[in-house]
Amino acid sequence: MNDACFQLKGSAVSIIVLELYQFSDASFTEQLRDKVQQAPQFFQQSPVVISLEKMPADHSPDFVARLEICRTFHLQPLALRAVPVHLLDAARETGLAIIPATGRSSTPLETERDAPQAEVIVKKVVEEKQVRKPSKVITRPVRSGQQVYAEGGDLIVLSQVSEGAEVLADGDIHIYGTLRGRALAGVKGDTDANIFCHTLSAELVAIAGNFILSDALRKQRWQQSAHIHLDGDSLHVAEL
């Protein structure tokens, strides 16, 4: 994506991660407009986390300009992620939350200032094993405007999911009818989650924040049975 300004990663609980690559205002605006026009309802008033993890070290973005562009397209900037040390002051002036890079517990500046210089700290880590809840079974059609969420487990829909409806699960999603709306599996980051459906005619499918819109789905298993799973950072649509 050498000519791309950013990459959008959706989250099932309507938080979007916008990963910045470069800082051309014109290209940023044009590409964001194209993305939003593909699924305007999906992006409408969605909270956005702007990530600088993939930004070149010598870039200094105009945060205010970027935030205004996002708001123009009805996105709601929520936080800045992985802000380099030399940009922390500018980031704080935006009033947004500043969160560390993925897998880190503090910003670079906080680590530099607060970490003990000659002290070894031993922490006992207690691992919590998440117990998957029983599958949630829906026997009636999921109609337009409805949202069904299976927290902590799988979702099984024995009928259709209508256009404008949304089904979500922390685990897998099984649809034994036609999927015309949106299906989002692994919403809390489970990259092993799957989506199975009898007939694929979806507006959007997503697993662990990675999504495919209907335009791309039409070129694959459209109006056929499908098994959707995550392969690296990309969704793979296969025959069921």
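Numbering follows the first chain given and starts at 1. Just so we're on the same page, rigid core means the largest C-alpha set that superposes within 1.5 Å between forms. Quantities reported herein were computed from a predicted structural model and do not represent experimental measurements. First, how it differs from the form predicted together with its partner chain.
- Relative to the superposed rigid core, residue 210 undergoes a CA displacement smaller than 2 Å between these two forms.
- Comparing the forms between these two forms on their rigid core, the Cα displacement of residue 88 reaches 2 Å or more.
- Relative to the superposed core, residue 196 undergoes a Cα shift smaller than 2 Å between these two forms.
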Contents of the next structure:
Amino acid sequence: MNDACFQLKGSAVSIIVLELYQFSDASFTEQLRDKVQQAPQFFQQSPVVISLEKMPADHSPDFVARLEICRTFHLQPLALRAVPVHLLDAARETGLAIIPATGRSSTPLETERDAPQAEVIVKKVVEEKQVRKPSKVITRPVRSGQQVYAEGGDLIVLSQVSEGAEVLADGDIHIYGTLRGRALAGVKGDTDANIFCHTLSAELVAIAGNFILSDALRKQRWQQSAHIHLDGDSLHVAEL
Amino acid sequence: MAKIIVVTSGKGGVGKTTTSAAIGTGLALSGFKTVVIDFDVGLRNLDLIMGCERRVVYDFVNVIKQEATLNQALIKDKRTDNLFILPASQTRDKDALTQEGVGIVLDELAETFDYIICDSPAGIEKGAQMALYFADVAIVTTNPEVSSVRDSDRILGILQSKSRRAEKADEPVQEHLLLTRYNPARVDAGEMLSVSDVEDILAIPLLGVIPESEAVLKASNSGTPVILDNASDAGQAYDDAVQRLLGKELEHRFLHAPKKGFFQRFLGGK
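Target state, the form predicted together with its partner chain; input state, the form predicted alone:
Full assembly next; the chain just shown is listed first.
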């Protein structure tokens, strides 16, 4: 097993960009309220990037007040984009990330290298859960020459498995018809895997690499329902 | 819209061409405009079984290569109205069939015909795959013996995975089992698989059981589809199969060996 605590990954996330054109607290609040009311669900706790790209250079917005307004509408400002040089200090004080303008060669960030880097906070958003892989369900007969493999889970065949066909699973195999072909359960080494079949007439059954051929099977529950499991190193054919 | 029926088996010599000729003739006799196409390029047989070998000028491959029109290549059957044959080429091989070419020819035929019967070559290679690719219905011809049954099972798998209907995830190809060369006496003696054995292994509906009959060989050699031999059991069995294909429900016949009469037993006759 790998014991690393984390992995850094690049990821593209689509995000709302609030593009500022001009500043006037009253109309900003009003227009934002209108927008949010159109789709309150959509804006609820939505991360948002505030872009200053389209703003006339002589404007000097009050970032703190603006962010407050956004937050009252349940938006979550994440970052400021394309901050002009004269506003960089004010922008840093907000504690938000500062992103260079899109498609511009010279970014204001590069001009002040000695300035302290904006703090990057990485939050673990997605919790890893152990989810079971769904079983693979086959409804039609598995014919001679066909092979079906249920990777990482169980295989359920609602019909028969013909002679010359092969069914494999990392987990259990259930066959609700006649098994005439080969069935291999626990192919990645799971010794707890089982094979269940309605009528046993198999060429070969195997669990975690331990197999029996039809000659040996004929002495045990041949043409009857069967539950095959591993007992130590040997396969055991039991009544179903 | 024409229905495309493939007659297939996997194994050779089980009676695909005999069946194609009989079913095609039966459908035409029932009033449907029918064409039978020989897909066995290089091993042309259908024309012999249907008795039109001397009238073959252009063939299926010529039409695919646009060296001849469909009307030039189609042979009208002399005995049965509504019946046409599109023969295979004897001088080419299966590579002459392209999926696109076959598709164009079938589309053109579908405009005027009710049924298109594709007589598949043996095997599971290109020729057989071309014959079954466009099918709506499959008649899987099987002899009551283990190797034929296993090959039929294989071809059913290919129908499920490689036909156009499978690729487009449309409704699957309708599968029918046609058991040919069935000999009830040998089944009773345990030398042959029974109908229920084969049905059990293949798990598809039974279209018909054609008894082993001298009439089949006689019909093949004389170039007359056996279905036209009304007096023979094989001819009647094929006729039943055609009626079932058209939706009629008929009981299966010729499943049991005829009881020997007193004199026959006494004299040891067959």
